[in-house]
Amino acid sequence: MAKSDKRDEIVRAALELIAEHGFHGAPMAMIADRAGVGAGTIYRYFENKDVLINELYREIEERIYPVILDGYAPEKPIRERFLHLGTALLRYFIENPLEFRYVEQFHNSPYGVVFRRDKLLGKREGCDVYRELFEEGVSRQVMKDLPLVVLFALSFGPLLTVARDHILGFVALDPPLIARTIEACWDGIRR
């Protein structure tokens, strides 16, 4: 197996096992076994499990952003941009359930607390299209004047819940229902 293939197998195995069993239920030895590599091989690519967990999240985020930004037009009205981003994100998650389950676990863990703190306090580099949209929406008085953390919760809390419920089979999200769901999220934050 080539070097990059081994790394890819480790990342894929970590994604699957963490999505299935959580961070604590997926020890490095189990990840190595699933990846078909020796336990020591993982440490050639990742200093420790924390680095692997954070790197996997960063890679998922790098896959998500081009998808949600495809067709995104910053010159369009704020509502249209919000609907575009919400729809693209929800579709991505229902089409990639393992990644969704990983992201959900990440955000509900101490790893996610550090990530969210940095994102909400503006200490993170990278794509902050949501933050920029919310700040613009508030400044133009198109969105409710609420703290950024509340706007994120009102927008993405419901979105994540319906994505989870779709993946679990509690609801079948078809395009019309996705559109109505994102519109309802918009209704929660618009003035």
Contents of the next structure:
Number of protein chains: 2
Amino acid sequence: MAKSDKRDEIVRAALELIAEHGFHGAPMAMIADRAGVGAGTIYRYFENKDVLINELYREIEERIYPVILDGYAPEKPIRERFLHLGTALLRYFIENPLEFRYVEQFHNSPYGVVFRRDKLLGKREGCDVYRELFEEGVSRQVMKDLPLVVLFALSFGPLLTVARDHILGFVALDPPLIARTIEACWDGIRR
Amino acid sequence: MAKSDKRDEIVRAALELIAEHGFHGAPMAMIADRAGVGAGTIYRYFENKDVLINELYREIEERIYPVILDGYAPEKPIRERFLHLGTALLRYFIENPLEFRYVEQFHNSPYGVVFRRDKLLGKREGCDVYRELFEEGVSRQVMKDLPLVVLFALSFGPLLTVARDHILGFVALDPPLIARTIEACWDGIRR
DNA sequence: AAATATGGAGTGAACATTCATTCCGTTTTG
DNA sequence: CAAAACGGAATGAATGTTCACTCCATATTT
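Okay, that's the form predicted alone, but what's the structure of the form predicted together with a further copy of the same chain?
Every component of the complex follows; first up is the chain already shown.
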């Protein structure tokens, strides 16, 4: 196995196990095992478990970005752009349940709080497309005049909840239902 | 200290520590310590940590219920009832950040998934007021004709997100902003 | 004084991490 | 060109720590 393969295997194994069993249900030994690698080998690639966890999150985020932006047209009306971004994100999560579960675990942990704080304080790149869209929506009076954080909550709150419910099998989201859900989100934030 | 006092102290200490540091950041010894009680004493009241965690959740839920239902009038229009329930819940969480953080931790853990499944399958008492309201809303064509789970997501998703953001200090929710947020949720689900 | 409750040291299991050793592809030497 | 030497990647047993839970000597209640 080539060097980079090992790293990839470790990351993949960590994603699978943590997504399924949470951070504390995925001991390093188990990750090593599933990656087909010695326990010590992980530490050749990642300083410690924390670093592995954060690195994995970063990688997932980077995978999501291009998918969401694919077909995004900044010249279209705000409503259409919102529907595009919402649908793309929800679809991505539904099609990649492991990554979704991982991201969720991450956000609902001490890692996530630090991350969130950094992001809101502008220390991070990232959800700039969303932020820009919301800022434009508010200033053009297409969206309600609410704090950005609230607009985020009204959009991502339902989206993440519904993705989880789908993945856990509590509802079966098909394309038309996805579309209607995102439109309902839009009704929540539009003027 | 009287017998029941000890139990209360244990529950209180567990709530504080778990809400702040998560399940794994709150060892039994630490809980005992903060409760001013010996480590072994906890096991006189709770069979093990799992039981303590579940019991605590149940107690929190029971505390929330009457508060939310206070002033709830089933004869009022659906919109008003929704605003009442939403506002009451959001207010409760904002005023009781420890309980909110605890509930969140709980829902985003293996405990929560089991719980959620039972609830949605109707094996639990609980969110019946919400369920009834949504069912009535749909059948009277006041709300969008979406699956219950999606309507739940559109309501509770933003609500919980915004409560977390407030508690973490990312936004300052005052009564008018709370009202506008819940109204925005309503816009999302109403026809 | 018997019965019951409590405290906290003790126990063993689980875990993240380390490090002496092995392994293997490459380079140097004869 | 074969053989020997080298270096760094990989390994997994060993280590030290943390934790949930137990147990029994002591304290409290009846």
